[in-house]
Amino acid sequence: MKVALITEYDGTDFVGFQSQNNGRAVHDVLTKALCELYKTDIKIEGCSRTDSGVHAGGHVSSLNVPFYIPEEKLPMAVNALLPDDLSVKKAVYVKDDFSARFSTLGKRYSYSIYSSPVRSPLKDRYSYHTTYKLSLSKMKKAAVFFSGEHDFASFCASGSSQKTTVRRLFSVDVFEKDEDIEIVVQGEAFLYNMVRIIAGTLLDVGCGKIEPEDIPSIIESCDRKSAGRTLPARGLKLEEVYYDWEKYKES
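Which coordinates fit this single chain in the form predicted alone?
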């Protein structure tokens, strides 16, 4: 039988989801706990690698299990074996053809920025700090231009092995709460560091370094140098991964 696990983690002390030779990976920590729980070798497939330092509120993994534990009890059973910075939020038994990686319909990411004359140690772990007073109205105006299908080569970091840089974004929105600004990006799939570069570009718009009307030409240029900086990983969070759960859920 197969189960999907929706997990949440603080990415600060992880090198990402995927196993790495240079540090602690979510994949390895979760796999170790599952192997201990089921008393056998468990292999898991993740929906996304996530970079070092990136957080997740709705990362999904799929795995075959040797015996049944009720969906409502499985998260508690796994969490008893996990460290404080990783937790299983929900378990769903799925059909054998479900794949955490290949059955996705899209993902939703958020990037948090806080604007303040002084930095906040309480926010620094999950947000990017800027001393600039940001123009929310300009950032909102610029965000609209990212929606739709485009060649996002200008928003892809070097080192990517993707066959094409064309991607379709459902929406890009900018919200404000107190001193915090949250950029929410929804799309089918993403390029390497794409959301962090979009966030960096919108930050430059908010600072007045880039005008909202410049976004279409930046996209069309397919030139990484024309877009904004790549913001640090700590402000990025994988919020949700979309699936047709009714299609794959085991009855």
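Show the other one: the form predicted together with a further copy of the same chain, since we just had the form predicted alone.
Keep in mind that what follows is only the chain, not its partners or any molecules around it.
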């Protein structure tokens, strides 16, 4: 019996999803709760690692379970064993060939930026602070150039070893949300730090250091140094992982 768990977490006090030697990983905390619930060894597979400090509104893990707990009761049962900064939002029983990692069709991330002369303690946990006044219209103009299939080598952390740096993004949008700016990136798959570098580049566009029309040549250069800097983890959130749920759902 296989189940997919959709989890939400505040990444601040985690070293990311994946187990690390140096701290508290979502993977480990979730595994511990599940082992306790099912009274046996449970191995979970995550849809992806998230970096230290990155938040998730809809991370997905899949796991084989030894007995049935109704879908609507499973989240509460696991949550009773989880700390405050991690919770299971939803459980879905899936067919055996479902893999949280390999069945994904894509992911949606958001990056939040707030612009203010002074930092805001009530925003800092989930948003990046800039003192620049940002041009939303310039950022919107620049964002459209990222859609589609490109070699995103300019937007990949240097030193990461990937077979190819070609990726397909479905869309990059920039919105105003309350008084803040939210960058929403949807794509098939992502390179290491890709969203945080795209956000850093759009920030440079917003404050006038880069013109929107420069984005195509920054992409074409395939040079990490031509893009903006990697913004901090706190502003990043894995919002949703896409699957063909109809195909994998256990009826």
